[in-house]
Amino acid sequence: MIKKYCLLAALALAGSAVLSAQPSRLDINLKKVGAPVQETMYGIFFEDINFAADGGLYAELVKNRSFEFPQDPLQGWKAFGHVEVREDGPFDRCPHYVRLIDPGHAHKWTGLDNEGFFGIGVKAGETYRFSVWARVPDGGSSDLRIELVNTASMGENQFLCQKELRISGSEWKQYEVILSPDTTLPKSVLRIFLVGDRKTTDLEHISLFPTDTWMGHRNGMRKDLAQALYDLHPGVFRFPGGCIVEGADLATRYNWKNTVGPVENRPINENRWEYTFPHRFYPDYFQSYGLGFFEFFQLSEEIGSEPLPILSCGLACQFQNDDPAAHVPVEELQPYIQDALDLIEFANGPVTSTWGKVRADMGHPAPFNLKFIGIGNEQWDAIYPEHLEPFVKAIRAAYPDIKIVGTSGPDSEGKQFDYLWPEMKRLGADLVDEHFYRPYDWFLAQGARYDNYDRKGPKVFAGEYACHAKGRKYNHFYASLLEAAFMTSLERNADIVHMATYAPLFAHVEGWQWRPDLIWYDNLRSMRTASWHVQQLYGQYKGRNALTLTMDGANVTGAEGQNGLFASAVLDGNKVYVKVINTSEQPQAVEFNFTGLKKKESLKGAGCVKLASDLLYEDNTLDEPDRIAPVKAPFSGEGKTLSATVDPLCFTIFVFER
């Protein structure tokens, strides 16, 4: 096991210096300020697998409220008594209901169980929303009772709370009311009974929610995912993925019109991720759609990041669709070129304009202010640039300040990655979306991946990137310090790479598909992991501007000679930021020389942070969610050349003051 330990010093104790190695000199100019460090620099990606949305970052309690799950409405409820499901309800893109009728027997009962999400996660003492569109097709009144219940009590009853709720009436009409369970339960069930005279009554989009929901909402986020989502400090967040963007076909697609508009009318999706990995296999993986673009767009307002909606290009998903005729032709592709037309109108269009009037009916007359706009996701070979052309010069006809993200395809280097970055250039995108999930030896290898990069052509945005280790895929704290140390090339190049986001963000512990992941959590708790703890420094310590940081006149990036270190450095006003990455088993000395300064100016330490552990192939848990995180430690002195020690395999942030 490798004892971690920090010892900081100024110059003026550097002859004490515990090691007796020549010391790695990194020079610092502070007189040439280089590239901006863009608000968008370090940001989030979310995408619908491992239940992100609908049983993790949505807060909706209740599976399949709709009744519209395609191969069994009933799909997530059990039934009980005469219960009938009917089609003809009163929301024309979700028509399906239930009709509860009398058992036609005194001591037998008629309602319904749903199972949530692996389980409807409660508290004691916090309370929740059930609501529910109803009527009583004969008219008159009808009485429900509704719980919440523990299947698995060994006490005289089952129920957490339960509350009645009469409805009236045989028109459709929302009905609410508060529930606030007795019992902390990771795993309740919502149960509802017909009740009274047990007349026949009608149900539709029934739900369940917190009242404590992110900033409130009725139709909220869950609190403590949304947190970690603003403690990050997001410049930028894409949405809605990634491959659901696609669809495993076109019918399939994500499509951001059902994604808007009153919540009870939005038609249920099959979700891209459903059917892909049958070694991991959930068949009742769909989208509620109630986690939106207005959703995002509004999540996005509320943790200060720019939003990035990626939309279809007219490509279903390559991977999964070989067949050229299961693409759009270019020569049809207007209907989807109109819907990013239109997607920039809801965002950004008055509240007079067709889909600016949407938006503002939802809730938020004033725009959205969107800057960026995708247009595809991981496409390759020739069929991309002819399908995204069409929609550049659209775009730029209607919106010329919009940015537009191309992609250089799944790839992070070879054939098709060689062939798109020109192409890209070609048809003058802003940006070009590079994803990499490698092993150790990449990350290790990538410290100079921006130093050589075009200035003239398109930005970079990493739009998706982890370290997925071979035998280890996995989180856990070696592979985060490597996705610290490459992140040294996406600061030191602030010029050329203007976007980063981690990938994927949110998994479920009971429904994850692909891990690693930045958040996870079960129905009650979550969990930061240590590749969180790296976004979260980045964002914290960004800076303004990059400084040119090197050792021996290179570049600080792991190379042959450089002990491992990797290493870059940022201005903020009067304090510099400097990042060091330790990869190597030993503590490395290093000597922090600033040049460019005055004659009687320099620069006095102001402390440090450090991210380390010896629990190298492990991570937080849901358990232990804090047993990996970053630490302050003191670091003073007062020069122009400070000294320090610093960890191995440890990530430090040097903070200095001028």
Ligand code: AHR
Contents of the next structure:
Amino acid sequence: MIKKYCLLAALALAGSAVLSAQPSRLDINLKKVGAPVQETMYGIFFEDINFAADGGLYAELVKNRSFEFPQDPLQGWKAFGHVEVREDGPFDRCPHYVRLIDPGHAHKWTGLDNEGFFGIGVKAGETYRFSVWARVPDGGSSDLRIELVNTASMGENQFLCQKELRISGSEWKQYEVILSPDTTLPKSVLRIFLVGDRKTTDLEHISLFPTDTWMGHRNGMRKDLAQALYDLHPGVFRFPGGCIVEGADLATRYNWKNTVGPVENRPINENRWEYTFPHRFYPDYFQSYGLGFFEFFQLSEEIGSEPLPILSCGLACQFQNDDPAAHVPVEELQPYIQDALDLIEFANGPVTSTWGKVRADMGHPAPFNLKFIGIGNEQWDAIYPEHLEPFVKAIRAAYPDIKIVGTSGPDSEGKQFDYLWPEMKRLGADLVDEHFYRPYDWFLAQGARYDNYDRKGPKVFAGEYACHAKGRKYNHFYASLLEAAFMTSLERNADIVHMATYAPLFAHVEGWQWRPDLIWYDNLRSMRTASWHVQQLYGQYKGRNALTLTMDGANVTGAEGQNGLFASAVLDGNKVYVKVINTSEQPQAVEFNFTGLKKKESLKGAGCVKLASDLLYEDNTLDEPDRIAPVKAPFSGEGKTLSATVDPLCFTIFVFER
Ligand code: AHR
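Provide the structure of the form predicted together with alpha-L-arabinofuranose, given the form predicted on its own shown above.
So here's everything in the complex, that chain up top.
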């Protein structure tokens, strides 16, 4: 491991070394414009892991809002006075609700507290929409008091705000009231109790959202987190995972049909990550499906990316199921295949079609223009191609233009990988999803990964990847630097690599199962990691066409003799972006030598952007979210050959103008 003091000593020595060393000459050929960099190239992988949906991106603040958590309908709630749970409510797939009954004494009270997700985070000056389905079963009217409470307060009053809400009549209706807390508090409690005549009152689907959500949607997303996605310039948005697609068993696989239609009637699902790691249990981790497939498509559209849904191929998570009986036999796959066909209709079908109408009824009559679909997540062995084949046949027959994504399993190389790639080619998959959560040395050795891939086979979707330190997996700058280095291989091979998504995306600081992740947050704050900045820079400087960039005739892949340099170049109209990652501890002199220019033509240096940090083994934090961030720096000069010094352990993007 590189220690900081070694690094500083090396830097001191290297200061003079760079002046005397021969510059590395990077030849960039402008005559031979390479393959287009696909719009989908750099994107987002979303999975509801680490409380990424409920408690994260999905802005709902109430946990177990429909009283459907299976072990205990009151999980997340604290009932007081006389509360009954009943199950003949107005929503057939979410039948539970609560009945508040007069406690029978003037000095006793009946009501409920909700703890939220690690508390309910609220900000002074912002407004929150409380809503509830309710009725007074015996007719007439009743009054509720709604409060946001600081249960730890030493003040006279515990509440941050308080409103009353009148419920009228014996029919179920939705009511709402706006709450305006006077204090910012990351962990408040929602309190609801009977006041006035204390008439028996039924409550269902109790919800609290900030009014200021991303794009102002009522069933909306947390604004800071959605903005962090938008700012990445993502070209593709993969959802809903990940292993969650498969489920620990088929019964709990991700079933997209349960995630559309009115939110009140979306059945709850067990989260695949609830019990995955015995050292990090989250027994209250369920999927409300409030963030469902409609919301995924809508968000995809709003952040400017192509949607890429991944569906179950009828195999439960193979890591968790050795017994073949855990999976659907091939001859019984039809309902799963139908789910895939129906999803395409949901996304693209006319409003007169069954599923197109569901989309239209949800507020989006225009098609979502779905182009890609993934079948299966990390599957392996012959059972996977056997399952995939009937999907491919059915999708090709009904929707020949939809591109199908298959998988090469959970490993970046090895037996399954070598078996599955030819199988995907045989079945005619358009793209193959590769996953690699790998250590430093793997990333340092993979700069040429795609240089010799079969150009006649399916395209590559690097669908899950991140650099992990050995032993302790955590976010830190050095890992992000190696990700940047590796990504030059994606860019150089833009003819074959069409998509790449870092994973996982989100993590709540109090609810994570997996590290590292791209974006961290608590109830009120969020932080973009160094890896986020790497992704963002690649997204922003994506360019339109790959260019050939070589050193002594070879691609610059961190190979022996290349001084720890990785590099790639793209053309963007009259601009050229050259990405150089110096993984060494020495500054390096480089010469950018442009070939293929007309005699009088030259290029101008137009600045550069650097991502570096002497906090090699640290990252941004919620308290200091900007300590690692790109900085713009001067870079000028004019000619066919321009010189620069690349800082040690630095990701630099040089911008040239023609
Ligand atoms: O990203 C976390 C998990 O890693 C994904 O769910 C799975 O596909 C992979 O094993």
